[in-house]
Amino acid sequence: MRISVKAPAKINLTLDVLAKRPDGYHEVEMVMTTVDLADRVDMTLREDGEITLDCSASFVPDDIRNHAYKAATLMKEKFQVRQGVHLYIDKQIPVAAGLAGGSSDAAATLRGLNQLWNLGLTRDELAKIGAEIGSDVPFCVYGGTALATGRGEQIAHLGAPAPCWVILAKPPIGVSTPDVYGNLRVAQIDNHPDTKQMLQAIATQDFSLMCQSLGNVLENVTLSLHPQVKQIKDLMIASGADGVLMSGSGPTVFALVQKEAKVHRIYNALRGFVKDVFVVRMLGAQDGEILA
């Protein structure tokens, strides 16, 4: 028996962080919306009770640094289940990007074994195991758009945002997460992004007070760690972008724009910069498309 599942990418339209937690996490309030750059995973039921994985990229992990497997192996142990399974991720979610492409495969692998390993666990209590697997994971589990906060796991479901075209643009370079909440001195950032205001802008489907409501306070350090990063950056406000952000921890940054004219000229600007240029849509309600 096989199952495939859609694992989309997400952006973040805000990211801000109040506090440094006692755990050592961060305390975030961020609003997230899923984009239809996804990754697949296959799961095909083993009787051996193995747990295998292999991916599209050869440079991604096979073995317990993959938040997949990771979240298989978590299911397996958890519910004491006796099969295993072998997953494939087919990659189309740039690696170390900021676009949450691990947490969403794990997300997808989640909701496969749910079904594979005909487990009958809610879409919530996916959640909740995602967690222990990473802070963006609850979120993919879901997916659509959400304000999330705690360390990122806590989700409160959204409307969708206005439609329009995301165009995403990711240098040749990996960004550490830890890294840049390493350089991240929460008591030194003076621009807070307004979520409240983007939460308005998402209920009543205001894309220009959803472009003036974009901000992420990690981009000021990413930006000065990687100077590639202002450099797409400026070029699509060059170019026309009607709101443009890096997504998550970086390097990707995204062009909001909903002209489709607008959309030609900023692309073409950005492949003569950069390789990995994506032209895709808000996703905008939640979507876990089990597709066989």
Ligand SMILES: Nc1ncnc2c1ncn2[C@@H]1O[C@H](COP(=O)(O)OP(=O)(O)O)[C@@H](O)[C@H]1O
Second form
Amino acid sequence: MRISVKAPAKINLTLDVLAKRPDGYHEVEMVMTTVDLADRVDMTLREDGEITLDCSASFVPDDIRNHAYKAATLMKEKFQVRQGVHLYIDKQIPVAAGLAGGSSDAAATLRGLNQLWNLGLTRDELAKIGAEIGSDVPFCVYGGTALATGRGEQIAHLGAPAPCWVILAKPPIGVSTPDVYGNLRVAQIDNHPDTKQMLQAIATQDFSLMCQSLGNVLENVTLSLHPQVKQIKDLMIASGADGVLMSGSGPTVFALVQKEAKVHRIYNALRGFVKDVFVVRMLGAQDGEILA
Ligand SMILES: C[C@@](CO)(OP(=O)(O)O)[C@H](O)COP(=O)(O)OP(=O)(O)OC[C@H]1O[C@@H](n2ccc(N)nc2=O)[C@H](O)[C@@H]1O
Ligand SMILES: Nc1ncnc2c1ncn2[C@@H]1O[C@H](COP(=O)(O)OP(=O)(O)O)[C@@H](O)[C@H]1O
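Given the form predicted alone, state the structure of the form predicted together with this ligand.
Up next: the whole complex, starting with the chain shown before.
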């Protein structure tokens, strides 16, 4: 018996940090949406009770350090499941990119095992388990578009933003989320995004207001550590992007573009500068569907 689940990447349309919490995490307020760049997680039932994992990207861990493996272990222990599973991850999302690839693989694994092991859990119950794996996993369990608060695990669903093209560009560096948060001085943040205005832009599918409302307080930290990120931002703006922002803790930068003619110009300009460039669409309110 085998199930395959798509694990879409996410981008942050806003990312605000409000305070440092006693538990070492930060209080965040972020609007996230999924895009149609996705990993695929294949899950094959194992009667011997073992959990094993293979990944198409050799540099991604294939043991308990892999978030998908962690998800399977958590589900097996919580529900005393006798069977095991072999996980195969077809890696398409750049790693350590600010696109929550690992979190999305974990969320896809939770959703697929719920079906493969006939656990009958609700989406909310899966999201609660996801919060034990990482702050982005609950959002990835639901997919679509949402406002995430707390450390990122409290989710308020939103409607689909105005449809547009999204061009993702990742410079050849990996950025560690803990390092970026560790370098953030919350008291010195002077560019808090207007989250309410972003919510209004999404509710009214107002593309230009959405572009004006983009904001990510982690950007300045990552830009100061990695100048290439600013170069990509400047190139996207110079090539005519309607909106530009770094996603999550970076280093991926995305451009929002409404007219397809502009997409080619921006894509070609970026291709001369970075290898990892993707032209994708927002998934709006859909989620990573479960395939046969
Ligand atoms: C920055 C964001 C924004 O979407 O995404 P990515 O850039 O990773 O995609 C997330 O907050 C990343 O979430 P995630 O990658 O799940 O982080 P976690 O594993 O929970 O935490 C990794 C580390 O980041 C820091 N962290 C994360 C979330 C948060 N609200 N406050 C924090 O301080 C902590 O140091 C934590 O130990
Ligand atoms: N399934 C996975 N896919 C990618 N990276 C993973 C996965 N599981 C664990 N990791 C580890 O998590 C880190 C990157 O996680 P990822 O979600 O790709 O980054 P980000 O949260 O910035 O989007 C890397 O250190 C990688 O080794």
